[in-house]
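Just the one chain here, the form predicted on its own, laid out as structure tokens.
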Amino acid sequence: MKKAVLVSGIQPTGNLHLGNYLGALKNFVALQNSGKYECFFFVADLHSMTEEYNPKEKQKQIMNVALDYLAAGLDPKKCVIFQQSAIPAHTELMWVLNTLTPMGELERMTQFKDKSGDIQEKRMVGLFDYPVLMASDILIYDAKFVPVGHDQLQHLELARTLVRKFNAKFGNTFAEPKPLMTNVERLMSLDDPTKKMSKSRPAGCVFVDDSPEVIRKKIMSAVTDSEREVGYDKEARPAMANLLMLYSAMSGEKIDMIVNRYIGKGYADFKRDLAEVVISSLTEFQKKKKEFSKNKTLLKTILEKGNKTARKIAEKKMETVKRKLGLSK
């Protein structure tokens, strides 16, 4: 029996955060070590083209996400790894999407006014865009499944509505994809629990690459609150909460047990031991990642094998597609 279809990336801009490689990277190991799913998981160049960058850092950036994924686990043996702008494909059914897409289904995207803000200088198409080329990603590959946070799910229903308008007006074409929640909740800044953990707050963000002694530094530092021990109230207790969050996610236990590690000790106590759990769950991360550089032969065909397997796939389906528009015999 064929397998559904998975799809999903990651934007080259900068270093990963535990955020990432909590949300992203070990939920994308799982769901290939699952045995469940045909995977394809790229490297969203395209989409980072939104955010200022340096055209002279990009390949640096681009082979970073990919070397992340294999010291992450991802293995090019059980999912297609491959590079979104070396696939045309992408960007031609993105055109077709958006000859069906409404101005209007775009501007309610909370992320593009997020991310745009209100100044007319700001508010650039491929912002606006970014929705649409999202669902071409997904469904050039009929995936059937796409791992998301909270965050995507409304451009993911933005794919869901663009599948049913193509296929009523020219035939069944498209798998209608499915959202996969990820269970791990949204980590907050460290020095600022109202706001998320982002790469444009380094201080209070722990990236996957930190060295030991950055990793301690930035969790002792870390804002906490006025109680006398450690606790787990979403609502009331923010960055307590957050931190527990963390501790559970690194080390896979529940929070209540480690709650009642705590009982009589203080927060210092309780940091130290956060430190050292972030620390060891990336030791091994860290230790590959490091091997697998030494091999830039290597990634370079894990990549060029992807993007040829991504390739074939995305080109057969365009000239489904064109043929259903008319555009080819």
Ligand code: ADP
Given for the second form:
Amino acid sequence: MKKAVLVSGIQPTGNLHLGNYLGALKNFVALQNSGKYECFFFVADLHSMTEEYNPKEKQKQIMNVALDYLAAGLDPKKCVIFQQSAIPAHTELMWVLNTLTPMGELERMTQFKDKSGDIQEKRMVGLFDYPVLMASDILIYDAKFVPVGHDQLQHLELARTLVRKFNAKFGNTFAEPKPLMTNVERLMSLDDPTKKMSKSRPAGCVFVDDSPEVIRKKIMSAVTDSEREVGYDKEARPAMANLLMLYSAMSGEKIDMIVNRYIGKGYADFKRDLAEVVISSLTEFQKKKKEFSKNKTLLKTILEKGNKTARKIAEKKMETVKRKLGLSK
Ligand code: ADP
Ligand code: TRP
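Given the form predicted on its own, state the structure of the form predicted together with the ligand.
What follows is the whole complex; the chain from before opens it.
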């Protein structure tokens, strides 16, 4: 039987932080290794044009995400790794979906409101239309599953709506994609547990490329609360709950077990150990990243091969779409 298709992507906009690592990347690897899906992972370079953009940096940023993929354990023998802009069918399908998308649906998007800040000069059509391109990325491969963090759920909902609309109007063509979330669907900032860890607020981030010294410093100065003992209470003690979630996700240990170990100890002991857990999990990743980065030809070959595979599938789907639309015979 054909395996269900799974698609996801990450924007090349800067270094990944632990939220991206735990909410997306680590999950990608686990899903790939489950052997249950036909996986496609791409570098969302077209989406990154909606953020601050420097063409001189772009190649480096694209390669950086590809390296993150490989270092985390994505394996081109088990999944297709490619670059979004190398597959014109994504933007071609976007146009078609644009004709089915009411402005009102896009105006409601939290990400658009957050990123534009309702500032007139930042309300760009590209940023506005971002979720429609995302829907195309998914639908062009007939993906059933999309691993993403909590912040992308609204966009995925739009993709599902567009599938229903297209299918109702032009006949059954696309599959409805479902999100796949990790336990760490929303890691919060270390300096403010009410805000999600995000590249747009670097002060609250630990980046996957940070050195052990920097990681120690950031974790030791993470916000906690005025209690004395380590304890888990998501509502009343969000900062502590966030650190415990991080500890658990990086070590694989259950939160209760971690809490029990710190009975009678202070926050400093807990944070010191947490820093070491984060450092040791990232050491392996950083080592592999360094090795892959020495072999630029390999990286290029992997992307070229992935692009070729993805392009073939996407073009075929686009032919079907055009037939359904009466644009071709
Ligand atoms: P950022 O908000 O830092 O710019 P992106 O939007 O590039 O992050 O997100 C890349 C992936 O990482 C997405 O799948 C997103 O859902 C996930 N992600 C981002 N921030 C977090 C977080 N704090 N916790 C969990 N997952 C996250
Ligand atoms: N919007 C996603 C993010 O910011 C990146 C992305 C673009 C994506 N296209 C996608 C994720 C398609 C999943 C599927 O993280």
